[in-house]
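One chain is shown next in structure tokens, namely the form predicted on its own.
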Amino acid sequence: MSSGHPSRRTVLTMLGLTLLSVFSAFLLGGFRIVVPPKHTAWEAGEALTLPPPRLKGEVTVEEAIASRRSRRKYSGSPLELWELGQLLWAAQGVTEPNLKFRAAPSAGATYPLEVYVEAGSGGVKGLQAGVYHYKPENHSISMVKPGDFHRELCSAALGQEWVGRAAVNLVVCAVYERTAERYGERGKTRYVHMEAGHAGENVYLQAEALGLATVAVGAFHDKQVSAVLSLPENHKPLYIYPVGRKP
């Protein structure tokens, strides 16, 4: 005698008469499956975690060493995002995490070196043209400013045509108090210094062993370049390294 109510069979197969309509009609075409778009697009102060560095290559140091020159030309192909990483890790990336050590050594760890990258449009794949500020605690950047600042940053480089030709512009910056509070002037006159060259030369022998091209700019209009990357006022320009394909 009837209850009133469907058994547990008759659920159990209209339940699965259900799901087998809806997955056919997944196959025909009649459904879809929304996928948001690819962040792309980041606002001023939004991080953005690079990929991680790789810390095996093809070329070896003395191989780098040996081929390494100054280059000023570049083919306009874009870098892939972990190419930027990997340069702004060999910049000042940190190297051995428990102690904070990183790529370049520096006098009593104190750290006076920040790194912008002023990235041109289509400079590098999937990234916004914009400044962004290199995080060296967690491989990341972060956006100062959106749009592509590349003929302003050659034009504070006295016009230096390779500034505005580059995929990026990698500038490294200086903050004196931080060696200065510790060795007084002369951390502020020349270990400084010494470690924005020790810096330099870890991009140019990553560059070379990625087969990217980059060269040291140190002529360029101190206030210009931070008015056109919005520096902090105790971030104090140094270096310019325009990075891109090898032509």
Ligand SMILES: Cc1cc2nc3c(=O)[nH]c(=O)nc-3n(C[C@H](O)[C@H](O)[C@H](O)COP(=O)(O)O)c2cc1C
Second form
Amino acid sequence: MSSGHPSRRTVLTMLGLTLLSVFSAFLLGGFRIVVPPKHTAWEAGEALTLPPPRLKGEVTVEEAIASRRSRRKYSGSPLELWELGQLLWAAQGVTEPNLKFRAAPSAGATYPLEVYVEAGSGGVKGLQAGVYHYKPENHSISMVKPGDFHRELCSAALGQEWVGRAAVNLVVCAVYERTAERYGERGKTRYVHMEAGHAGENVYLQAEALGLATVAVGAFHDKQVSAVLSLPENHKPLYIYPVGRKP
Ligand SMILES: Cc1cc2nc3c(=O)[nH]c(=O)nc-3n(C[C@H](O)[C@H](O)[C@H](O)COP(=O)(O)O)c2cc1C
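Having gone through the form predicted on its own, I am curious about the other one (the form predicted together with the named molecule); can you provide its structure?
Below: every chain and molecule of the assembly, starting with the one above.
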């Protein structure tokens, strides 16, 4: 007599058939599990919130200062997205959300610095190659344009090959008028550049603490860098920080 429920034998047969079809699919697919890269469908203007910064690390600030060096050789293996986020946070991240204060000090909290990322193909796991703009307010990056611009940026930096070989290049730019509005000429010719130094040292120390390698690059053709990154007219490049894993 039927109770309306499938018998134990029917259930086992169905389960067996399901497992068999999954197994066949694996065989036909050559045992490949294809995990689609996460951020491939990006378009200019789209934003990606970065993983929240980690506030505990394995290296003390004293150890990072003692071992910091300008490093121009990189292993070629990609960075993790959280590592990119950590470097950007160290450069300009918001550390006091209520007052919008940031990781690096700023004259009168005028915050004249903007940070861009030029990510090469395979430079950051799951991140499409392209130029991105860091938004400290919500710890996100928004795409300026897709594509691998390593060769062009390297050429703009007088052919310094570490720029071409890095996983990513962080580009620290200045919007002079933000500080000049309050402090005039002194703001423009001194304070903004001092701030780029503060942000840069944070990048160095954060890279060192994560076992990454970087170097401050100040020698480049300004106009060429601006063109490669499609920077707004008033965002002036001051520093390029190529970053990669130590070899
Ligand atoms: C303002 C500034 C500009 C720099 N520009 C470059 C550069 O264009 N290319 C480069 O390879 N290193 C550059 N450096 C890195 C210096 O060469 C490096 O800091 C110096 O040799 C001391 O080595 P250390 O950083 O390992 O202590 C620059 C450093 C500073 C502070």
